[in-house]
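In the block that follows, a single chain appears as structure tokens, in the form predicted alone.
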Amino acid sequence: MTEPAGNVSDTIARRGLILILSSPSGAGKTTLTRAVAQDPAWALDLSISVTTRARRPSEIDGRHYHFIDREAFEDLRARDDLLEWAEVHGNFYGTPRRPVEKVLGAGRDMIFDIDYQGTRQVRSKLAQDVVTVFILPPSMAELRQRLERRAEDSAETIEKRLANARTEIQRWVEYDYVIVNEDLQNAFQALQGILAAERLKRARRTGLAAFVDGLLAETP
């Protein structure tokens, strides 16, 4: 789906996009984002958030998240350097500022996996470079078994996950794009799908401009 390298395509200049996937917790954002980050034909940058929460046993720390306590968490906002941040589940999660500017400015493209409170900070202050999709389970009955299959939370936390995720579902209608992930390869080509068709939307390409310019002053 991706252009051949080397395309004239690919020599316009243009910004990064922000791609942001939400879903209540085991609908598949998680998944799917490493997948997209981890494929080499979409050079996307993965947005690497701060969290207060306790590593889970197959979690690294500067790969999955940030791993930070309550106090250091505090002095990034108090500092504003969080283009976004909120609080999930009793812990505290953000993006750093810095990071995420520089990247677009050099015309990549990064990917968040982030919640819908953190999904409507970020479109607040960056609207124009942001692209929403919202994941949704097919059934809770099967959002349940994935909770299950994980084998990462207490009976107590799953069953806390499950009464949040009514809530978060409702917030499907705030995104551009609404993925149902019954099978993950085709959730995955979806997503594809969507980040091809933002990459080029006119107004992302700031060099296109001058490119239609140079092309009606070229002699046939």
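Numbering follows the first chain given and starts at 1. None of these values were measured; they are calculated from a predicted model. C-alpha atoms forming the largest set that superposes within 1.5 Å between two forms make up the rigid core. Compared with the form predicted in complex with a further copy of the same chain:
- With the core held fixed between these two forms, Q192 has its Cα displaced by under 2 Å.
- Once both forms are fitted on their rigid core, the CA atom of A78 lies 2 Å or more apart between these two forms.
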Given for the second form:
There are 2 protein chains.
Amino acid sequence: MTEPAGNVSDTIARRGLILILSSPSGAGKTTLTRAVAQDPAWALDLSISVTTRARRPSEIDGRHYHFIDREAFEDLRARDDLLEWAEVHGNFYGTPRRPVEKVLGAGRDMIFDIDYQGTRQVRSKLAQDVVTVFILPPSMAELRQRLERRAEDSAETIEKRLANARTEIQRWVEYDYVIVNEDLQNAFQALQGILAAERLKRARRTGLAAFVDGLLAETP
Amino acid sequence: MTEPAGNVSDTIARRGLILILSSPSGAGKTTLTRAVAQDPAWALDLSISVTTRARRPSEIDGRHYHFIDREAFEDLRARDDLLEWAEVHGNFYGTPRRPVEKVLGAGRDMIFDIDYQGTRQVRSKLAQDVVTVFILPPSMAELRQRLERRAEDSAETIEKRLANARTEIQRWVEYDYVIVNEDLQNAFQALQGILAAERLKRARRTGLAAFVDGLLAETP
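The block above covers the form predicted alone; next, return the form predicted in complex with a further copy of the same chain.
Zooming out: every chain and molecule, the one shown earlier first.
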């Protein structure tokens, strides 16, 4: 009998997963998400949200967002075709369900950078497929320094973000894993361990039963 | 305010876990367990079993086993002081519960190399603390080659081990994770990822609530 070439484990079919990162603003969620999504070794797909807000000159339709009108958005929502959605400053944002189902069914994984409310919505729809990670800052002093260092916001906005952070931080109790992001490299490695482990979970490896049947059918 | 020295995450109290490896004989469970237990970077404790069988000249009491008489064994069992036990060829073997509880309570992890029956027993007693990993061979032909290569057994014994392996292999469905051990280095890394991830699980990190309270008490 011929042995399969390469890694046997990689030939075993698997259901994909959704890695959800949440954190208060400034704790590093966006930096981590980008680092992870851009590293081809992780092989993660990003989902492209739909939004009703106007496209900015720096944005490409279908790449940064799918820009749709309010009627189309409400249609998607009414058909339960959004995994999660939110209204921010009068604009609607959402994650279409079908492209995600397609990616997961093909055994590929996705990364979502969403808040606890979005996380709850996705979990309620795809509980077995989500792996949720909460990123905490090592201290509030460090969180303030990071917000100040990125020099994007006015002093007033920073105070508001810090006040919001205090509320958001308390959502850690709803997540599977918690990473204290003191050092980006360490946090990146921690995430890598989580992804590697979750990919080995029996329950996701839909091809294992057939693989074991193959083993037992061998006459060694 | 002073920042704690070193890694903040490491200062957060955690409940230890029991990493359980099971596999049919020849699939690499014992090699993997030894490699993992002997690597100080993993910081894993091995549990020392009690047994009623006679000490061999090559064994040290309290290191390889605690050698006890049958009455003492039955006493332990009657007091529910064994996490798991089994009778093999008329001798009794068991894992005392108290040393394990002590190690877990101190936030240290242990590794157990036991079969599916032992796994069931430990899970029924410490469900939240166990992480179970099943090791599969890449093929039955490879399993046979490994058993032959280690040249420990007669041809007859090898046939018996292979027949047993067919039954044992079917227990993969009861485990959290499955690793196909095609290459020891890869299997070792997969285990490392599982351990790293499980250590970051919110539910084990008993000190997180206090850590977050500390964050919220800061006046940044």
